[in-house]
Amino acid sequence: MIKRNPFSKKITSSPVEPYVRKIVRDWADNVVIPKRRLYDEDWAEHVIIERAITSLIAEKGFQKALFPAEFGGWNLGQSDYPATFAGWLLEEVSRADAGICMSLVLCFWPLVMITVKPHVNRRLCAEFAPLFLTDKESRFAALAMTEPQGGCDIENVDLLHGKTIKTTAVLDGDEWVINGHKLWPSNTGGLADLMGVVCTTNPGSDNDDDIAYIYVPSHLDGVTQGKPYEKAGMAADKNSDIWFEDVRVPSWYRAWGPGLDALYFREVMALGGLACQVCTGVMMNVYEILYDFCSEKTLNGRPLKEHDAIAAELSEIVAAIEVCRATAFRLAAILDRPDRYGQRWSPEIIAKARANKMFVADRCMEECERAMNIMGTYGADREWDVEKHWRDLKIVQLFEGGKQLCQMESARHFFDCATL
């Protein structure tokens, strides 16, 4: 592959960006990209995939990133640019493989509730940080949210207020007793070491006070992870079922308590908008592949890129990447400045995050298809990797409630819709 990517230059104000980008870029080029065509066959065992993940999140220390420095972490959650940092980290990782990117971000996502200012639960940080501080083994967290009967209804907090949650948490003395079934959390299928579980303390209630976010270590009695599902793409991101049968955890494993759990869970949903950078990272690599293809393949004795019709299509792809990256990093900047734009858990910020994710995912999906059309049959050939990126992008487009929830939450806020 031609080592040319004008999109990888420093574009934000984070002082550590160029150094971390280089670390991740070297890892991507040397560890992941040469072997990623093997990942589809490794979806169940994760022999090759976990070696690649361990070399990034454990050996290079990224699994420590969110925890405060006093507990041995990188203190990212206390910095002034956690979303921007996460954004270009996700971009560089997804350039190599979107599935590994999702596995990484799902190690962060469940921990946001207790590690990111202005809300840091130091007691829980002290409890769970040691699990992630090793540089020998990768540790995985999972956000246990989606359920079989309602899918991503749980994310629609401002309309449903948790009334469809079936996983229950009952306080018995100084312990929570958890029962329920979660479906499709990333980093399950036997991977998850720690789970952030969205529960209800009063089934059927639409009172935010009854939404509970409780941490559950996976080794406890009553926790069962199913076998991973084989998906169209993202083989490096394991998804499965989790069953909780009379699982007991200390009462203080609840992140914050009545009202605040629901409030900060909304923030977790807003931060899900950083999936924009998963899409733009994929497209950065599609650009690299397309550059090689259109430089090497010829028509009537000239490289494909020297023909007007092809060049016009290539320009559309470049324009989309430029605009989508600008959109994605603007969203990250908004998420990093609640003092200027409003709290991350506000309906306005959630609506902006949903709208951005919808736009970027849709546009990158379209441009990946355009790249496949330019390449013709080669676009569907596994040897060129574009079809893999296309399959991965489709899954990014579908998760977190898919396009529909993005549409409803955006319309609800911007047009004052009363019933969506």
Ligand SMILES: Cc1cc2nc3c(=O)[nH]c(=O)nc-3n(C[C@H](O)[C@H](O)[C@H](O)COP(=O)(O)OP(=O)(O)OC[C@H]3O[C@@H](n4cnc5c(N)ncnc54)[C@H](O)[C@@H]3O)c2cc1C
Contents of the next structure:
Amino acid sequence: MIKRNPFSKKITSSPVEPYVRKIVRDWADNVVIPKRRLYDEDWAEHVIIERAITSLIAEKGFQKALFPAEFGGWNLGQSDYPATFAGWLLEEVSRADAGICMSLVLCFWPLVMITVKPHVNRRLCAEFAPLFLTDKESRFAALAMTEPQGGCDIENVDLLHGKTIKTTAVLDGDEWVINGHKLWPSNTGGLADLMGVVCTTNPGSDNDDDIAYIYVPSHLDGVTQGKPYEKAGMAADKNSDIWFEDVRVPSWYRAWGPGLDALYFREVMALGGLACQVCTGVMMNVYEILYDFCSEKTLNGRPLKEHDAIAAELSEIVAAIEVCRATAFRLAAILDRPDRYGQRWSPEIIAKARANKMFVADRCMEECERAMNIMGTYGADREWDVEKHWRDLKIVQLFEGGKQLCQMESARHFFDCATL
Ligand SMILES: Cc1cc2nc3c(=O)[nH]c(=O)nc-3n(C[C@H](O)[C@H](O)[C@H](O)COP(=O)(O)OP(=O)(O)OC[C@H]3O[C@@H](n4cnc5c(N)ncnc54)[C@H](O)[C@@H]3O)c2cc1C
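After the form predicted alone, can we look at the form predicted in complex with the named molecule?
Complete assembly follows, chain above in first position.
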């Protein structure tokens, strides 16, 4: 692998960034990259994969990062830079493996509702933090929103206000009783320890008050995680069906209550814009592979990169990486500072997050294909790992509502669309 990597330098002004990047980069270079070609065959068992995940999220402590210090966490949810910090992590982890990155993301995403200022639910932090405090075993959280009739409609809160959610939560005394069927949550297929479940308290209602976000520990009676799906890539991210049959949790496991659950769920969606850093992290590694390939491979006695036509293509790739990283970290800065840029749950920030994710995912996908075209058949050869990154990028492009939801939510805000 190349010694001089311009994309390994810091991209923000934080003095902490190089240290965080180095910790993850050392882990990536020593633990993941030498073995990642075996991950595709390990998609169901997760024998090799889980060792790598544990050495990151448990042994390095990331699984407790969001919790306030008083509950044993790193207080990241109280910082002014949680999205930027997450951005460094996501880039470095995805450089090694975008699937492991999803597992890490889900240590944070479902817990945002109760751990990030201005909405820290101390009672629920006290309840769930102990689960994540161990540095011996990985603990998995999952965000259960997608349902068989369609995930986009559930994510599209500003249009549908929860109208299509079929998973129900009924208050029975001081307990919620949950019934429903979810698909796809990352960190499921038997892994999840704790789930944040998007429910309705009044099926068919388009009133935000009826959207409920309720925490469900996975060991409870009535919770069933299905077998993992076999996907085109991202073998390290296990996804499955989940069924809830008369699952009972205390009433205070609902994150905030009528209105606020819907509001902060919108914020969770906006933070999905950090998928940009998953894409740029992947492209950082594609660049490294391409550097080696174009330096070593010769045509007519000269390294590939010394041919005009190839150098022109290489410049397109690095230009895209440069610009995508700049926009990705600008978005993180916007998400970090609601006091300057507006609340994370506002239509404006959601629109910006969706627009950035769509642009960066599309562009990185194109540039990964360009890299494969330069490499010719080696681009399709598993030995070089570029085809692995291409498969993973395609999945990033498709998840979180895919392209169409990004289009709708950004057009709606910027063009005042009335019906989308
Ligand atoms: C690796 C991976 C990880 C995932 N992790 C999670 C997770 O952690 N939690 C979770 O809940 N889900 C997760 N998902 C599911 C994912 O977020 C959904 O698949 C996605 O949001 C789309 O929902 P859907 O598949 O039900 O498609 P649908 O909503 O049924 O949409 C089908 C197609 O129609 C398009 N479409 C939808 N609405 C419109 C419209 N109004 N106009 C035009 N086109 C439209 C969509 O873009 C899509 O192409 C994950 C998926 C993958 C692949």
